[in-house]
Every structure is written in structure tokens, then in C-alpha cells.
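What follows is a single chain, given as C-alpha cells, in the form predicted alone.
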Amino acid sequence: MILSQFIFVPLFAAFLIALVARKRENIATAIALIATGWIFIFSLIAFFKLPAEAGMIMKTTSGWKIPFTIALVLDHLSAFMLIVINLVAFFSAFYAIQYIKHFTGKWNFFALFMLMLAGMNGVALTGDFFNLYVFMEISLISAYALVAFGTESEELEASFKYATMGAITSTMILFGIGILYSFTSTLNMAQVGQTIQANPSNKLLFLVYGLFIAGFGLKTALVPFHAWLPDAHPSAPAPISAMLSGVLIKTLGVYALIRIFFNIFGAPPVVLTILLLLATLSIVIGGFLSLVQWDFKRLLGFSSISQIGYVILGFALGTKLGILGGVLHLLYHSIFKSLLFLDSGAVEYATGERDIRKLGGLAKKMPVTSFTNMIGTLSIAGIPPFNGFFSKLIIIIACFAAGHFVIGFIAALASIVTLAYFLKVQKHAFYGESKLKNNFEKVPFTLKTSMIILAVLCLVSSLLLIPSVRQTTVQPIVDAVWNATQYIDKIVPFLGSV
């Protein structure tokens, strides 16, 4: 398996897209296509091919020795991450194909996308702190000029905030790496591992989780650190909300927290009680927050800050059936999220409106979007059969397992507060007199088309959780969670000879 290509197939897509297809914008749209496409395949194979008793594979892009290359380390969190990234990547720009005719630059557009796409595959993959930092770097670039791709005052305005808190968080990571690099000479995360090991008590360590955790938990947009995603997201075309959404927020947040906290420190527990608290905040005051949103993609936006702190709270447990719960969640969100803010774009392209209070009738004029946001709405809520019902019902049962009662009950009862704001976005927008006084517009075949898959998926994912199939492809994932320096044992064989 060359894990390179991950990375280099979308950097080399950007390229290529920013060379030949500045005039010819469709031939953006084909490379854009087939990129997304190759490694998404490429995703699926690398989970199901891991060694089933090392369940590592770890390479370097050069003929150097470590620590003057590149390491990938592909194991089965950073693989089910791959498939995670390159499913939303793949469905988005299928999206964007019709969607991105109302802006002008589609070539600009792709590029920047696969861009974007590159830096979230080598977050998932690397194996070393530096090069962590660079590849999200990469991204947020990439994100930021993507929020502002309308160039309104509005993205723009976005654009800027988000510009700015990433820079402040993204040196809070860079002053931890700092730190961490003089105390241990290394940047490779599993000899960084392996050194604080054997000095666990170091002092020092308290300051780089505090910068880790602010940090990746801007990323991660957890309350406190949720003020920019409100503008960001909305402010976004809709196929950058549902990658921003999706998969971004994940990736550079969730998986980089879980990787270094559980893999590389060992699970501290002052570290896992702080996110746990994190969570459950995020979970309340992101619901809550939503209730009172008309616009649809910034209400979707808040529902995002609550709903990843269900995926940290599976995860800040610490307990196996916990971690279950953080994984599904996990997927289930960024399958979710994505077909509702793909909705949110298909009535935005429609009607010209993202005010939920001037719609209405939509569920006649647009059967396949009302058909579509009924089943995120159900997913999202934690309806059965739906797969956002078996996720959050794994993550309030481990809560009641751990002893965390309290915030067990908050978790269920926050989950109804989701059913009543979608139920809102369903009686004003979808149902109901009509209030539309713009021309209506035909939502196009491939947004129509990947809001189907994704609703189909929405549903389909749940068989993950029948137990042979589970056994197979979420258990591993939690397992290279659950062992937290199981990952250090691993790679260190490695280095001797690489």
C-alpha cells in the first residue's frame, strides 16, 4: 500500500487543476472527480487490507532515516479517518459540480478543495508532530479562503474571524510542540511517547495539555472555543459547510485530540475529565443555542458544536463501550451533517433564501431535499432506525455505565432539544403556506443525487453495529483507541529500521 499517494493524489490534482483548467473549468470538474474517487477506493482498501496482527503499516517518503523524513502511519483510526475524509470528499464535490455554476472560478474552487482534501488525509496519516502542524496548516488555509469564496462582506468577515482565532490556536500547537520537542529531542510521536514514558511526572507536561486542549479544541469548535464555526460554516458554499462540518472539524480536532492524548500521552485522566466537562457544555449550550436560529445553515452550524460534544463525551469516558460510541458518532455525524447541510444548499440554490421564517410549501415544490432533510432531521435526533439513534444511545448507556449519571441524563435530554429545532426547520421551511416571493429555481441531478446516497447511508450505516460486522470494522478502531500505547509498543520496532 503506498501511503503516499493520499496525499500527493490531491496535491498533485491542485496542481494539475491550476495548470490546464483555467480556461476549460469542466476538466476541474473531472480531475476533482476522479482524484476524490481514486483515494476514496484507495480508503476502503487500506482499512480492509491493515495486517490483521501488527494492524500498522508505517512508511517514509524519502530515503532518510527518522526523524529527517516524512513517517505515515496508517493503523485502523487513521484508516477509518481516511474513509471518513474521503467519503464526504467525494459526495461534496460531486455536489459542487452543478452547485458551484453560481460562483464564478470553479477552477479556483476545486483546487483550493483538493488542497484542503491533501492536508486532511496527511493530519490523518503522519506519524510526527511538525508535520501534523504543516498538513493542518495546509487545510485551514485552504478552509479559510474557501469561507470567503462568495467575496460578500459577509464571507469575507467570516473568512477573517475564523483566519484569526486559527492563527492564535494553531501557535498555541506550535509553542506545545515546542515544548514537548525540548523535552524529549524528537518530534516523532511515538519516540515522544515513549520518552515521557519513562518520565510521566515532568511538569512541563501540564502546559502543553493546556495548549493541546485549546488548541485542537478550537479546531474541534468545543464550547469555549466555538465562536468562529457559527460564521464560518454558514458563510460557506454548502459543499465546504458539509466538508467544514463533516469531516474538517474531526480531523484536525477530534482525531488530533484523540491521537496524542490517548496514543502519545497514555489517556491522562486531569486530561479526560477537562474534555469531559468540555462535552457535556458543548452539548447544552450548542442545543440550545440552535433553538433560536432562523437561518438555516447557522442553526445547522450550532447543532454541529453540540453534536461534537457527543463525540468527545464518548471518547472523555474513557471506557470501551464509551469509545464505541465516540467512533460511531464519529461517522454517524459527518454522514448526517453533511446531507443536511447539503439540504441547506439545495434550498439556498433553490429559493435564494436561507431564512427558515420566509420559506415554506417545500416539501411539494422539493420532494427529494424535504424527503432527504426528514431523514438527517431523524438521524440527528436519535430516532430509530436511524444510526444517530444507536451511536447516542451507545453514549448515554457507557455515561450510566461510568457512574455519569448526570450526564447521562443531560445527553438524552439534549437529544430532544435536537428533535424540537429540526422539527422547526421542518414545519417553517418544509411545511406550511409558502412565503417564497423569489422565482424558484430546479435543484440540479448531482445535488439531488448525493443527497439521496448520503440519506441512503444514513440508514445503512447501522448494520455496523449487527455483531459480526462490527467485530470486523469498528472494533479494531476502538481497540487502537482503548490500547492507548499500543501505538507506541507498535511503531517503535519500526524505527530501527526505517
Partner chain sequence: MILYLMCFFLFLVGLYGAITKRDLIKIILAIGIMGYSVNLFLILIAYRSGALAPILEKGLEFSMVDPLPQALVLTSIVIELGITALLAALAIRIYEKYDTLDITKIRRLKG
The other form holds:
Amino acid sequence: MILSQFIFVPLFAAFLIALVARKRENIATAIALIATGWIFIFSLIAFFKLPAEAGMIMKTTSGWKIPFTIALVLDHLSAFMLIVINLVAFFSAFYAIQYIKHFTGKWNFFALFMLMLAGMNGVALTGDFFNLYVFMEISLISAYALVAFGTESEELEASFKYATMGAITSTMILFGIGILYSFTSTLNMAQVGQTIQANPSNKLLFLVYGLFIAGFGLKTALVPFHAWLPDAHPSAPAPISAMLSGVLIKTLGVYALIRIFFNIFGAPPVVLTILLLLATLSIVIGGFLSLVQWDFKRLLGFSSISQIGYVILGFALGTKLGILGGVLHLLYHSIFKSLLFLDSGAVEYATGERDIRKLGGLAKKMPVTSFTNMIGTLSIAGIPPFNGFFSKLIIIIACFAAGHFVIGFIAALASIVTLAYFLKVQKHAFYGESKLKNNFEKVPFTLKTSMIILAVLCLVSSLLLIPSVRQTTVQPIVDAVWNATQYIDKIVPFLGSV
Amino acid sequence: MPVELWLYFILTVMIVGSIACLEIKNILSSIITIGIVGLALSLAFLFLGAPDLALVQFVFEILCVIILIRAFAKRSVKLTALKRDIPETVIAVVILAGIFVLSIFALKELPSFGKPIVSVAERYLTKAGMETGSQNIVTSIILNYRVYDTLGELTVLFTAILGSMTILRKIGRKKRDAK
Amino acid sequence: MILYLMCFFLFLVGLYGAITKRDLIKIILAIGIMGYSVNLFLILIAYRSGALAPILEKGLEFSMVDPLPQALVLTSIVIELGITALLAALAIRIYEKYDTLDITKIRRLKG
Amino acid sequence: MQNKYADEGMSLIVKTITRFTVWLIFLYGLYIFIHGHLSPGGGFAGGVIIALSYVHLTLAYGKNFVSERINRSAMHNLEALSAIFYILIGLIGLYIAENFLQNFLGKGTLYHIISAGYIPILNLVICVKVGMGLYLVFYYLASYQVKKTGVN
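Having seen the form predicted alone, could you give me the form predicted in complex with the partner chain?
Full assembly next; the chain just shown is listed first.
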């Protein structure tokens, strides 16, 4: 298994697009599609090859032993993230083929898209703190540029807001890495973890916790750090919104938080408590702010804050059941949220309108979009046969099992709020009378295909809960998170001596 | 004069320069002041035994200042009449002061200046020349041991350039025809 | 210890500028200041008393400073330049669209 | 050098001096990156210095003068090509040695200019990439025409 291909294939595609496809846009599309398809297939292969490799593949780069070089580490959590990233990326790229016709600069779009993908894959795979920072910056910088892709006033403003906040917190993360280096004298994650867990009472660690929670918390859009998300996510073109809400906040935010605080720092109780609080706040505030939105994509953005709160809540409970719920909700949310964003993109493509008060009666004109949107709505609101129900149920049960009755109650109530604001969308946008002013354009083929497949996945992914399937797929991921020292123990034998 | 004294001096210059840069009301002076801060940093790198960085910081600073001046000062862009929002500033200063006081306790535990824990890097210092054939150890790290980072670094630059080009397109959306 | 504190103070000065200033250019500069302080911090923790730059000399043995943070800072300087360029491009476009650089007047989007 | 852009840029004195200093700056950039594995500096510093020599030219002579003489499309191609080349070096490392980006050339003798395996090649690649890229950024930022459309 060549682990570095997850990074160099998209990078190569991006550079190739910039070299040969500046004038020929179809080539850009073809390159992007081949590259995303390639790594999607390999990410699936990687996941199912893992059990044969004792749950961990570690590859060093440039031929030296760790910690003298950078290691790429594939364990179940990374492989899971790779699948989520590349699944959404593939369908977004496929969707974008025809969607992007309304914009100029197709090759810029696909090159930046591939760079963002490479950055996220790098974050999911790397086993080195500084490398994490570098790849994070790659995906963030391309995200800033993609948010401003339409170059309208609002988009530029949202991008500037996102870019300044992102840059400030990235600097904080780098400061944290510097402090870690000062007393561990290494950058390899496993070795840092080994050193820290030998001496966990160091006061410097609290400073590091603070810097990392602010840094990665902003990337996750947890509540005190959420201000950028409702501007940035709606401003981007729809496939990018799907990528940002679907996977970027999860890779740079949730995954990085989980990897660092659970596997490296050994889940310190202080951090878990803080995360629990922030997650609850996110659920409530995100939910209630969505209620008052009339812009379709903005509503989805606020709803992302609320849903990401559920994911973090699951993990922050620190119990096996909670982590199971968190992992499932992470996967499910990336499927249905990207589906909903793609739906909103289709509506915008067809009508040129995002304000749901000015829409109406779309169910007849856009049957596919309307139907898939209905499925997305039912999933995100947690209606039984759809996937969102199961993950939310598990998280709420885990809350009660862990004794956090109030939080469990809040989470259950917020789920009803979710249903309320999505029914508002259904009522105003898809049913009722049409209030459209613009021309109506037909929704093209690639848009429909992507939406239908994601809608099917909303149903199919519930099958992961069947015990025999769960045992081989989800359980190893949960173990990788829950068993805090497993990551370190597996890498330590590879460490070379000075 | 020991290195520490020089560094106190340089850091004071940097802090004063930064505050000045943030408070000056003229855009050109502000950009030039940050140039001075950057050059002071370059000097600090020289004292700390990092000539590579001093060189890179120096040339990057020049490029940064030129870019900012050409982009803003040349266009006679006006800074806005900065009316200070007093309560907001006070709250920010109080919070930051709180963070500073708390950080004193944490930063006390850092290894004292001049006596770092060097474990992984010891290998580079003793064996890099033999193992990579490069006389400059920093180069041997960025281009051999941690060459993957440098790929990422190049990509960041590529992304930033592509991103700026994307943002500076005159027309982003194609017009759609209204009914 | 005092050097580290001064360095952290510089970081907070940058943070102060970034959160209280309302001018787009001042915000860009404040982010630059934060970057300087982090770079300086990384090099400060790498310094060894009496050590020289990590460049080998034929036939000489001497104590050298920790070279790893230098490699990191090299990367981080480049990243900062990229971010500065991107922010400058954004600021120019915003200036074109709104005819001002005051962030309080650029509030088309509601938080 | 009579041309139609004689009024642009800076004064005649600056232009005349620039004609000499540009080459010095350019050569210094070359020196810095060629000696990257021997002395302080390397591909990044060298690349920026080379970009600065172009910037120097642009500042002194005005952007129209330079943009007529420098093929920007070729600069774009070179930039992307050097990045591709970096990955290709990595792939050769994967093929000949066993890891991505592993050194596959002999180490040579320490302290000699031809030594250190693939480091000089990578320095060259980085230098081209950084030089071209940063000049392009400068060019696009400096030559962007702000259209006064008023607040829209």
C-alpha cells in the first residue's frame, strides 16, 4: 500500500491542471475526475486491507527512521476519514462538472479543489505535528480562495473573515506545536504522546490545551469560534459548500481534535469537560439560529454548527457508546449535509435564487431535487429509517448512560428544532405556490446523479448498524479512538535511536 | 556583550515597533514600520545562529513590504478615520492581560534559555553530514530528512498564488438572463 | 524566561491588533506580527549558549544550535508570505467593491 | 533604450543604474541557490532573490515595459512544471529506492559543490518555482486595476 499516493495523486492532478488545462477546460475536468476516483477507490482498499496489517500501516518518507523523518500513519480512524473525505470529494467533483458552468475560471476551480483534497488527505494521514500544520494550511488556503470563487461582495467579505480568523488560529496552533517541541524535543506524534504521558502534570500542557482548543475549535466551528461558518459556507459554490461542511470542518477540526486529545494526550478530563460544554452550546445556539434564517444555504450553515456539536458531544462523553455515536454521526452528517448543500446548489442553479421566501412550488418543477432534499431532511432531523436517527439516538442514549441527563435532554430537544427548521424549508421552497421571477433552467445530469447516489447512501449507510457489519467496520474505529494508548504503543517500536 | 542583552534590545524594538505599526494612522508609515520589525527579527535570527533564516526573513520581508506598498499605499488608499471603540478595546486588553498573567505560570516550566533539550536533533547534528552529504544541516533537514514538509510548503505557495489569481479575476460569475 | 515572556507578549500584541483593529490592512499586519513572534519563539527555544550556526566546517568540531526548528521556521515564513499575499488580494477586491477598508462599513453579512 | 514606455516607472538615473544592478541581484540569487547545501541559503532564498530582481526591473521601468518582454504564460508553465518535477523526483525515489522522495543519487564528497545527492536538484526546482511564483503574485497584485464603481 503506497500511502503517499493519497497526497501526491491530487497534488499531481492540481499541478497538471495548472500546466496543461489553462485553456482547455475539459481536460481539467477529466484530470480531476480521474484523480478523485482513483483515490476514492484506494481509500476503500486501504480500509479493508487494514485488519490484515494488524490495524496499522506506517510508512516513513525519504527513507529514514522516525522520529527523524515524517511518518504517514494509517490506522482505522485515518482510513475512515479518508473514505469520508474522498467519498464526498468524488461526488462533489462529479457534481461540479456541470454546475461550474455558471462561473468563469473552471481550471482554477478544479486545481484548488484538488489542492484542498490533498491537504485534507495529508491531515488525515500524517503522524507528525508540523506536517499536520502544513497540510492544514494547504487545505485552508485553498478553502479561503474557493469561498471567494464567485468574487461578489459578500463572498469576498466572507472569505476575508474566514481567512483572518483561520490565520490567527493557525498561528496559535503553531505556537502550541512550538511549546510541545520545547519540552519533548520531537515532532513525531507518538513520541510526543509517550513523553507527555510520562509526565502529565506539566503546567505548559494547559497552555497547549488552550491554544489547541482555540485553534482546532475554530476550524470545527464550535460555538464561541463559529462566527465565520455561516458566512463562509453559503458563499462558496455548492460543491465546495458540500466539501467544507461535509468534510473540511471534520478533518481539520474533529479529526485533529480527536487524534491529538484522545490518542496523543490520552483524553485529559479537563479537555473533555470543556469540549462537552462547547458541544452543548453549539447544539443549542446553532439550532436556534437556524430557525430564523431565510437564506437556504445560510440555514444549512447554521445547522452544520448544531450537528457538529452532536459529533463532538459524542466523542467528548468519552464512553465507548458515545464514541460510536460520534463516529457514526460524523459519517452520516457528511453524507446528508453534502446532499443538502448539493440540493441547494441545484435550486440555485435552476432558479438563481437562494432566499426560500422567493421560491415555492419546486416539487413539481424539480422532482429529483425535491425528493432527495426530502430524504436529506428526514435524515438530518432523525426520522427512524434514515441514518441520522440512529446516530443521534446512540449519542442521546450515551449521554444518559454517562449520567449527563441535562445534556441528553437538550440534545433530544434540539433534534426537534432541527426538524422544525427543515420543515420550514420544505414548506416554503418545495411546496406551496411558485413566486419565481427568474428563468427556470433544467437541472443537468451530473447534478442529479450525485444527489441521487448520496440520497441512496443516506439509507444504505444505516446498514452499518447491523451487528455483524458493525463488528468489522465501525467497531475497530471506535477502538482506535477509545483505546487511547494503542496508537502510541503501535508506533513506538518503529522509533529509531539517535 | 552576551547574546541575551542583544536579544532584549531587539525584542524591545520589535514590541515597540509592532505597537507603533498598529497605532500609526498613515498607511505607508505603518507598512514601513512592520518592515522594520521584520528586519529586527532577521537580526535576531543572526544572533541566534540561524543565518539561513536571517537571509530568508530578510528577502521575504522586502518582498512583503514591496507587495503591500504597491498594493495599497500606491493606490492612495485611505485608512479609515479610526474612531476607537473604548469598551471593546478595554475588554480586549483585560482579557489579553489575563492570558498573559496565566501564561507566566506555564512558561516558567520551559527549559531555561540557552539550555534546550536536544534529543532528536542530536542525530542531525552528529550524522547529517555523513548521511546526506550536505554541509548545511538545515538544508539537509528540509531537503532530505523532512523533504515531505517542503513539498507541502511548495504547495502552500502554489495554492496562495493560484488563490490570489482566482480572487483577482475580474468577472467571477456568468450573467444569467432574467425573465 | 523573560525572553520567552517578551515573545509571548509580542504574540498578544498581534492578537490584540487582529481582534480590535477595524482596518483590513491593520488586520493583515497584525497577523504578520503574530507570525513573527511564533517564528522567534521557535528559534529561541532552539538556542544553545555559545553555539554556532549548524553548518559543518572541515576539520572543526564545535557545538551547534538545534537545526530542526530552523527548518520549521523556514516553512512557516513561506506559509505566512502566502497568506499575506492572499489576504492582500482579498483586501484589494473588497476595496474595489465597497470603496472602503473599514470593516464596520463592510457588513453586508449579518453574524 | 528608446521605447514608448519611457515616461513610466522611475527617473532616467534609476533606470540606468537598474540596468547594471538587476544582473548583480540575479547572479546573487543564482549563487545562493547553487551553494544551498554548502552555505546559508538555498532554493527559497535564491528564488526570492531572483523574483526580487524581476520586481526591481518592474519598479524601475514600469509594468508595461516588463510585461511586454517577459512571457507570463511561460512563467506559469515553468511554475507548474517545476512542481510536477518535484513530485516526479519523489516518484523516482519510490521506484529506485523504496520510499517516496527518498534520495536515489550518490552522496558525493562532503564539502564539494557536486554532492549531497538530490539536494541540488531539489534546490533548483524550488528556486524556479519560488522565483516564478512570487514574481507572478507581485505582478498580479501590483497591476490590478481598481475600477471605481462606487459602492454597489
